[in-house]
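First, one chain by itself: the form predicted alone, in structure tokens.
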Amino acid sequence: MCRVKTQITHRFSFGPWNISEGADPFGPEVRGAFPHEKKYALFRSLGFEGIQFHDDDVVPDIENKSPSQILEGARKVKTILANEGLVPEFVAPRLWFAGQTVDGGFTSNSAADRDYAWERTQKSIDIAKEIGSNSLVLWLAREGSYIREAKDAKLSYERILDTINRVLEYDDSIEVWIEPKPNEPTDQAYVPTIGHAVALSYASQAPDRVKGLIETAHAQLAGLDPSDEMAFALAHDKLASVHLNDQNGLKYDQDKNFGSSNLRAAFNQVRVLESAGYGSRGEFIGLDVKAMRTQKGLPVTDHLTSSLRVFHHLLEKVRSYDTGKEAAFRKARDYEGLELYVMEHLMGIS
């Protein structure tokens, strides 16, 4: 019934930050810290093969280490990953905590701050290559403004594109994966949607190496449907990875369990990915979910396994979905009938 002729065996990933302490800006941590080196041993048993990294997840205290110390730290993690049978999916420079990034990194009004952002990005590329990844994720967290007059927007976009080209020149095999988000921590970000990311890709000097990473909640925060955003990227062959989660309204980035707020939207995300054959080239399905901050225990991982179970349940719904019936409804322009079929299929009635 599904358009995919051969069933894909999907691979899954998450980041060490997804096993967290449960803190928020208004209260204390509710769980003790669980060291990264102990987290690595959990991935395979939980059903995950890939691991997502920020640069300082690989090399803590990166700012106070020499280039040789950074590479030495990366090599130690590479050994751990090999021993655990894990694949490093990507490395992302953490450009939102340092004082030099308060006003943005690549788009800061300060030349010194922009230099810092580039140096940190170079370190991230070196770390990625050392641990065996060819992918650099750019989550442009502070590349935006709180008031429009604070920055020259045209110049800012030019600076972002210039940075992407510098990355491509710095290493001729690295891929740049842009992860768009419309807000938080900035009021309005310069690359809020996958459309902006794809435009930057085509404007770059190596479009085949510039792609996008779509997070469910980020698309929802932009008021967009995540499955449509994924479809747009897939239509341009620009979907490098996904971070599946959920969101309860246009609030802060919640990273709720996949499908927990809108099961139908989650179904359509799985459906778009499966119908397009996403994963057939080894692409990972990332789960960027965090446990409820009220949850006790150490370590807390149920949010990861629950999201994984929901994905597999929805995958079966996608694979048993009657595309022939769908085609008949479309031909008759009977969208009321189609909607009822979808709802009953999700409820296990049809």
Contents of the next structure:
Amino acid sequence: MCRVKTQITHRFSFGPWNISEGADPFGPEVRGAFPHEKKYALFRSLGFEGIQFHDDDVVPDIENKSPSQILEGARKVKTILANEGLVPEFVAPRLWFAGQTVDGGFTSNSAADRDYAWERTQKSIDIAKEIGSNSLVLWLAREGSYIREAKDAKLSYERILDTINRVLEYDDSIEVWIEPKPNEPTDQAYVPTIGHAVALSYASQAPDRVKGLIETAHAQLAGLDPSDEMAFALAHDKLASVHLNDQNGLKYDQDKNFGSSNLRAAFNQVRVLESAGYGSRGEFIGLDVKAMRTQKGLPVTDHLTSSLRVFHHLLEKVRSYDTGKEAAFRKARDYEGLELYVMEHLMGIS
Ligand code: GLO
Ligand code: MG
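Right, and the form predicted together with D-glucose (GLO) of this protein, after the form predicted alone?
Next comes the full complex, this chain leading.
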């Protein structure tokens, strides 16, 4: 029997927010704004086919537009995408910016604010459908609390599940991709890990349409190993996408270049994805990386191409990794030997 595995041709994506002006909580923009509409033309030349969207990346000034203006705006973007040869990976409602989401959207104590969040979610689904994406990402930014007594946590979890079910009912083919993150901007978020997301999936009305998007840095902020988080989702066939990046210890969400702080952990993420055949159904390798504030230029894109390059180098390392040796070390329970082999392989010694 032929056991030669067909190699997956990977597709890559990022979001327009990944080309940014360098503002942080302590200082303003340090680079000029690169016009949003000019970003589309960059993707293919940088090696990316997919584009990740927030609702208002597709339709700017969404708050002041009528439903028909929103759809018209979405149609314009669909034409641009077709002309540039780009695929819209997902649309995410930006539920952390407006005054109505100061205390969260779906879990806000205010019924009016919860209504706002639901309206914005419906708009995002409409936009996704209009531009040709079937995926709604829920990064539950402010669905959490700053102090535990501020919200009823059990009720909040019920409200999140209720929202997921409403999305599934609103459109009978849309998929919900939950992007867990344990903190920031809240002190504690309600869906901190992929385990929480998978539980919500199984509890939902259509588990086949509720999946997860795992970001490296978010798993690390939860004190977890990103490759194990990915493995968990893959074991349940619930890994819809990834946001590869990196994080140097437990601090603010850094969105560093893939592999830049934890090369071995990055290798293991690529190894887990590759051995599960991730990408064979067209799933994207998404990046969510932030340029250093110190970087000059307009537009600044080296953080994207560097991360892509590191991914490709690590893919080579995964493909040349001797799984026979690994099996022998496992059989002998010689993990000291296995670890040295891994380290030397990564350093180009074996
Ligand atoms: C922030 C998140 C954010 C999401 C994006 C898509 O920590 O990683 O960048 O990925 O809003 O939902
Ligand atoms: Mg992300």
